[in-house]
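What follows is a single chain, given as structure tokens, in the form predicted alone.
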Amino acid sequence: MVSFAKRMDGITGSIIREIFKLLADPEIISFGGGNPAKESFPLETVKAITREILDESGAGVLQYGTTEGYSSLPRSYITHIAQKKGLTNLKEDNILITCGSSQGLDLTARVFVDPGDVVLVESPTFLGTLQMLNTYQAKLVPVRMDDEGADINDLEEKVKKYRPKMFYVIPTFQNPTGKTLGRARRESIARLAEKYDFIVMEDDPYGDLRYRGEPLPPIKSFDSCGNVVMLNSFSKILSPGLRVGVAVGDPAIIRKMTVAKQSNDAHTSNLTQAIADAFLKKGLLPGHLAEILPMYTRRLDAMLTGIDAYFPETFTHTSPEGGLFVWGELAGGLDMPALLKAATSQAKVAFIPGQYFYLDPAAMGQNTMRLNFSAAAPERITEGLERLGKLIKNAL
């Protein structure tokens, strides 16, 4: 067989997508993936709007568009959506939509990281972003966190070691731990990448998912050089289906990441970047928001419950504002993949062991677990940490 290239090697399916095979099983509960409820998709109302849509102009919307993004989406995206998170001076070739936020993080990497290059990542991070930029050979340096995220002091220390081209961060509700950075390190943060002139790549999916206290300006608002590419989602706020995201970015990166995505897939399908452009036309994200933020608190709510009813005292976790994930650390060895084995085969719940979100899973984050609650209902959530719980602490 012909050998596979060189970027290839070590690369290896997610262990989501895995346990995404186990839930075929209608008995388990399900806190491993990170998919919205099923229930907070607008369906009659995308369904009207896709009617509308294919009424008005069919024929256009089903023909080749243009890779920056369907007609006036970009304008609409930043009326309803950028200006309300503080970005006040955005014109168009600022934007460009992707399908999803994930392919803005693959066209940002592709447009900067040459093999060998080192990018800083927070540790623990999203796994499915390790996997992206180990495609690219990227030379991956973990940056230590604390209970308000990523650690300042380390980063810099980092930065000025390792001179690295890029550093990825989620700074609202993190992907897995749940934390958010404050305002003074989004600043920082910022100040850095134009003091050591590096490229922040900041994956902001879950901003909007806020159930507490006070949002909290992006990186982005900050940045007085350009060196931050920002990247946000219609899926968890909309649909993750319709494959709609955004970068926002400095013109001659946009412009940049523009021509690295015509080769890619020519653009966006303009469907359903029409259904994203009416949905925020017509005024209704909003609503929506007041909608299934409530839905989402009372699940958030179950989980801290349900952990502090059934788990051992020895467990200690987030307790995020928002998002939806809440991380926690067992004091003491257990076997986490084993105990996902048991718990799937016995107990009917899945979760995520925490050592596959950082760089190396075999020496660290051993005692530790990604929780998701957002995909299940509140009477589910506890039935599930009860049994969870029970398994953990007769593993114990």
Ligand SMILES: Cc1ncc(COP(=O)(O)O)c(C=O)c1O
Second form
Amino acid sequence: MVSFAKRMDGITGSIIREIFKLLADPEIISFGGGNPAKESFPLETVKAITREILDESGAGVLQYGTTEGYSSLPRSYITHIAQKKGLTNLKEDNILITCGSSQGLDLTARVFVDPGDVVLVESPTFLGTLQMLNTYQAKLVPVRMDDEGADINDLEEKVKKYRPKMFYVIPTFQNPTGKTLGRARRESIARLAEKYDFIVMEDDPYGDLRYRGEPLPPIKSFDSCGNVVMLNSFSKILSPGLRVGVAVGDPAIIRKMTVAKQSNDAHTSNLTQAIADAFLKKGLLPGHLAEILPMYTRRLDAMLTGIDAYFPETFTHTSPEGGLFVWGELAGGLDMPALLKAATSQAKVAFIPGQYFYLDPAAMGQNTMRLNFSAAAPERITEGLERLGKLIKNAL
Ligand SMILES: Cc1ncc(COP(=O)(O)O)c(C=O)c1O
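Form predicted alone done; form predicted in complex with this ligand now:
Everything in the complex follows now, all chains and molecules, and the chain you saw is the first one.
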């Protein structure tokens, strides 16, 4: 057989995708996924908007479109989302509409990362981006995290030592830990990027899923030299299946990413961009968030209460103010992949062993787990945690 390209060396399907296959059993209460709740999708509204678009735009919306984005969506994003995040000086040339934030991340790496370039990543971090960066043959270097997210002293040390091309960071309700970087650290990251001239790839798919506390300004809002590229997404606030994301950056960077996208998929689907655009223009986003956030709050609260009630005291966990994940650590340790096997087969409950979110799963995060709280109703969450808690206590 013809050999695959070197860039695919060592890149296998995500272990998490394999775990997802275990979850097909409807009896299993799953804390393993990461999908937004399907009850959060505004199905009837999307149906009505779609009909309206097709009636009004006719065949136009079914034609090829421009790479930059469908007609007024970049402007609507600026007005209805970016300005509310404190990004007040954006113009259309700061925006590229992407196929989910996944494509924004990919295009950012594609235009900046050469084989062997160092990319610093939070440890642990989102597996999808680690895989993507590996396909660009980046040299990945972990940055330590504490309770508030990336440790800025460790970041600066690694920046000085490795002179990276890029730092990948999920500042708000991080996947997998649920941790959020404070305002001062956000500003420090922007200052370091300016001082040492590296790109900050700021991934923010969860920031608008805030259940309590005050919103924090994006790192991009502290960017005075254009080195921060921010990736946003409609996946968690509207629907992931629409595949609409937004990249925000300096016009020269956005231009380069646009050229890269031309040869990649020409443009994001016109129809789904038009749906996102109409949703914003009709002013539906605030009301929609007001509907879905209380549902997620109840699920998060059920998870935090259930962990405290049923897990051993040696299990410490994050208490995020938003997002979809709680991260836990069991002092003393336990074989988490073995626990997962027992959990799915005996207790009919699932989670993701935390080690898979590290660059070196054999050596890091052995005693950690990621628990997702968006997939089940509060009573099911409580029941699942009771089962999992029992199993952990028995295994100890
Ligand atoms: C941290 C992080 N970044 C990016 C993505 C990709 O999201 P999208 O659906 O916008 O491509 C996800 C999806 O779960 C994620 O957790």
